[in-house]
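Only one chain is shown below, in structure tokens, and it's the form predicted alone.
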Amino acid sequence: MIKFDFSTYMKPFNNILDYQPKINKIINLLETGTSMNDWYDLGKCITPETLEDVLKTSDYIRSNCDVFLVIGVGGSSLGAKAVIDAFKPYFKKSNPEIIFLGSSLSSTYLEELIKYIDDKEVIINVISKSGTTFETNLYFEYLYNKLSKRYSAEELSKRIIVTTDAKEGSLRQLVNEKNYKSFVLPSNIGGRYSVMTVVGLLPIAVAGVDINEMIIGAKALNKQMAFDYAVIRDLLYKEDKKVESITIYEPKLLSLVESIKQVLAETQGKEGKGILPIASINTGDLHSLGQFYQDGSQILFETVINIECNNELVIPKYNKELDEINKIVANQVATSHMKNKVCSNFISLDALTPFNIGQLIYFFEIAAAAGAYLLEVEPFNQPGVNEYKKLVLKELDGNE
């Protein structure tokens, strides 16, 4: 289970209960079917039949490739990568190796990737609801052409898996023409809220993570904790705390923080409003960003994600487990930062498990949406993201 502590290292707020009428209205909005909020009902994220298909397909992928390429950008890949990296061993390659594409347009990366997979068996999962996502299309079309020269049409049909809209878009058209294996991305769930759908669960299952436990964990969440966190963030925002450091003490959670940054920033950063989420990876960042937190301008607060127990590794000098020492450091850092009026929320996981990670992902999804409603902005669009795409395509297409 996860625990949320918003009092030990946080200034006291006397008006939290005043928010409850607003929270009740938000809960009603989330429960009664406003647009794009099917993610809130976990039963709508994935049906038992699709879950069974995901598990069967993941077994097929593991048995038939050396490299599994997941092509998607933003929410189409961040959530899955967050979970996979949380459980991936530090010094051992997975089998199959899972590689995510779409977060950059590096020619060096693509060139080296092509060389790397040249002698390896490959399966691709391309993910895009619209089928028009710029980065996704660029990578998929390039790799599709490469693999078409290596594999026969029959063999290639066993190596392309498409996750897209049920009826529309270029990828659905490709599926219909070639009869490729496909999954449907639920229409009322946006990318950054899609971790608990086939979008996230298929790659996660390929990595061997127990996706059933993730779903069970999410369903067991005490949702009030997420709403309380949203209220605390709103109260701090009104006191000009405009930056939130998502701080971790376990590097395996770095990709998770990237996913959290997306769901918070893309949900709330609109109309000149919102808190900027950043990442801190301690203890390393204590020797760089930590100086600013301790003595710099008082523009931020922290949300610390800490794992209480990974293993029982003991440091003889202190006769304490390293996890216990890590916890002591986290607590004393928060105590030190409070001297500069840098407050901290603490989210504690008793252990790093699929159950807890599923719960944590759902926690931040709820908090992000609730926080957007408190800011009076639409949670489920991203007009700022779409702006650059228009300009890029205009120039590439040669339009005036």
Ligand code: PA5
The other form holds:
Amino acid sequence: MIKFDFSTYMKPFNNILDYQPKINKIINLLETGTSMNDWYDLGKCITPETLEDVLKTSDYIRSNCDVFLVIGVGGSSLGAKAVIDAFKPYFKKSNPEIIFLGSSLSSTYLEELIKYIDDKEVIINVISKSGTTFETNLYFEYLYNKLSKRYSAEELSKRIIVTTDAKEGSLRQLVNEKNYKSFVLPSNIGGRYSVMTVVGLLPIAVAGVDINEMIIGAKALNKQMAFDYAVIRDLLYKEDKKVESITIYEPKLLSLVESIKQVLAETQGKEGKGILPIASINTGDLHSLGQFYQDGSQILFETVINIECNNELVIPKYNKELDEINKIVANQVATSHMKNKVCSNFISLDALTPFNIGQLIYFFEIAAAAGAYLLEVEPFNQPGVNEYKKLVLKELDGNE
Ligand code: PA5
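Switch from the form predicted alone to the form predicted together with this ligand and print that structure.
First the chain shown before, then all remaining chains and molecules of the complex.
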């Protein structure tokens, strides 16, 4: 289970209860509103039939390739990467190896990737809700052409899996033409809220993570805690705390923090409002950003994600488990940062399990959406992102 401790926030703010009428309205909006909020009802994220298909397809992928290439960007890949990296051993390659492509335009990466997969069997899952994202289309078309030369049309058709809208976009057109295996991204769920749909669940299942447990964990979340967190963020924002560090003490959670940054920033950073989420990976960042937190301008607060127990490894020098030492450090850091009015809120996982990660992801999704409603901005669009997409396409092929 996950525990939430907001005590450092609560002390200065007695008015948290005053928010409850607003929160009740938000809950009502999330439960009954029509716009892009099917993710809130976990039963609408994936049907039992699609879940079965995802598990069957993931078995097929695991037995038929050396490299599983996931092409997508933003909400179409960050969630899956977050979970897969959280459970990936530090020093062992997975089988199949899962490689994400789409979140940079590095020619070096692409060149090295092409060489790397040259003698390996590959299956691609291209993921795009809109089917119009230029990074995704650029990479998919490039690799599609490469693989078309390596595999026969029949073989290729067993190696392409498309996750996209039911009707719209060039990817759906390709599926219709070539009859490729495809999954439908529910139309009422946006990219960054799609981890618990086929978008996230297929790659996660290929990695061997128990997706059923993730869903069970999310369903067991005490949602009120996520609403409290949204309220506390809103209160701090009004106190001029405009930056939030999502702070971790386990580097395996780094990709998870990337996806949390995305869900918070893309949901709330609008109309000149919002809190800028940043990441701190401790203890390394204590010797870097920590100076600013302890001594710099008082613009931020921290949300610490802590794993209580990974294993029982003991450090003889202190006659304590390393996990215990890590926790002591986290607590003492919070105490010392508080001297610079940097408060820390703790989210503790009793262990790193699919159940807890599912719960954590759903927690941040709810807090992000509720926080946007508190800021009176629309949670489920991303006009800022669309702005750059338009400019790039205009420059590349003269499209408006
Ligand atoms: O959360 C979002 O909606 C975005 O981050 C999208 O996921 C991202 O821009 C990719 O879009 P698409 O899935 O349409 O390719």
